[in-house]
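This document opens with one chain alone, in structure tokens, the form predicted on its own.
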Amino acid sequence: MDALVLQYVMNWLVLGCIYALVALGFSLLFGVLNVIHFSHGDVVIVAPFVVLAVLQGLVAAMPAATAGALALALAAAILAVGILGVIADWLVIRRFRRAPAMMALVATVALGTVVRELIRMFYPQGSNPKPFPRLIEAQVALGGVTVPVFSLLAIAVSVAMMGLLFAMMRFTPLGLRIRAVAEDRATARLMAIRPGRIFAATFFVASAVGAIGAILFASYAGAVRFDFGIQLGLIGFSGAVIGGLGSMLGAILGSLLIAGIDVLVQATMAEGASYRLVFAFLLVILVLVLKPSGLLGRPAIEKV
């Protein structure tokens, strides 16, 4: 294969991958709440700023321990944003359960905003771009080609987290219970299932995955600024609705196309970069007016 043909190949994947990290939580959150949590990018983007914020102090006390430092910094990134997903339910989500769809909508774009503008407010700087580390340097001979580790690194951990997600929905007790909160509530409380702390559990879970797909974001880009969150959530999000809100293998489908897209336009057009989001959104807009529920949703019935 062509080493030029199989960089865009690799890039496809990469982003791909990281893509349908954030799409998923997106599709999980609408599937169990059916509420669009908008501010689902910022506040997995705040993962990368956690990463290192804890990578500064532990290098800072043990200069000899950069590789342990790194593996406990994403762990750390994880587990945080996986807490403030939870906290950004309990304060902010919760409360508009039973509203009209648009109150939750404001209420999440909202939320997003103040993520945002925390993040400017209270990490050094903020308002600059932050370099961030390559999680690995190294390359590797493929079919004569050379890659990046780093990309083959993404794609397997973020096939890896797809097939945790997927098992843990469909063989643990926890995603049986997420699958019968998202059936029928009230049929779920009747079967000492307590909602609430499903809610908690799947927006722990969400915003966990997400972080992943932001840390390896922010690695693959080099760098993280505070307003990362709006593209990536947007990016994800449109992942989502074009696989059809509420379908897992429709968001990874989704946000391959938008990557394919992504792609193809910087391979293919001068200032390719500058023009790849126009291209992947009105691929959003041709799915919604072609299929408006997405190409694995199933359309909605109501019955009057």
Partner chain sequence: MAAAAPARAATLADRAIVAAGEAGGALILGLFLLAEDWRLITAVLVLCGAGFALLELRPAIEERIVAAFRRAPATALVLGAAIVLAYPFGMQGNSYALHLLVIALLYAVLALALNFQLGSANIPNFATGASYGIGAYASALLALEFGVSFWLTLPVAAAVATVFGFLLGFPSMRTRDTYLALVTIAFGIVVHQLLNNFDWTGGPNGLVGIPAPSILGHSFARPIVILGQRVPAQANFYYLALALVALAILAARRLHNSRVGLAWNALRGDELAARCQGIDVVWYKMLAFAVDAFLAAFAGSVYAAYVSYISPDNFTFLVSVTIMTMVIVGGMDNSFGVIVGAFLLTLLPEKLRIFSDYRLLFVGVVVILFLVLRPQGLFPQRPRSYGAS
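The form predicted in complex with the partner chain, contrasted with the form predicted on its own above:
What follows is just the one chain, with no partners and no other molecules.
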């Protein structure tokens, strides 16, 4: 393959996979709770900050252990953001379970502002961008070009996470319960499933998966800033919606599509870069006009 094309393809896959990890959270939450958690992007972007904080703390404490420190920091961040998602639900989102969808949307937009501002004000020098370490610096030769191992890692981690998520939903008791609640809340309750716990679990899983996406995002970009979550969230949301909310495969497909058009436009058009958002969101409109429930969403045949 042409070296340039390979670069583009790698770029596309890494971005698509990262967006997909965020989109999966949207889709999962919508499937189970029928709720749009617009602050999802802002919640998950906390993860890279936790990584940095923990790393800093550990390096200060014992300057030697770096690899172990990194692993510890990553685990802490994923866990913390998972819990943060549960807290966001508990504090705000659960209050809008029965309210019209738009209220939850607006409330979570406000929640996003709150999370963002909290990072900005309470993380040291929170307004400034923070350099974020590349998890792996090595490069390998692949098809005539050198490719960062990180890119391969990012794709592998993402695919693994997707696989894990699928397996969890399909084969574990928790997954079965989540699907039962998604299908029919009342019946699930009759089967002694407590929806409240399932909601919490779903928020935890969605946020933790998103946290991995956010860490990869920060690492791929090379930095993190308190407001990076907005665009990450918006693109993840778009990916989930055009894929068809509630469909995990759709979320992945939608994210790959958005990342694809983004890279394609920038790679081929002379002034494409300045129109990258225009094309990405025109694609969103086009998909939804043609497939009103998203690519893999269940068509809305209403029962009468």
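Residue numbers count along the first chain shown, from 1. The model shown is predicted, which means the values in this text are computed figures rather than measured ones. We call the rigid core the largest set of C-alpha positions that still match within 1.5 Å between the two forms.
- With the core held fixed, residue 272 shows a CA shift of 2 Å or greater between these two forms.
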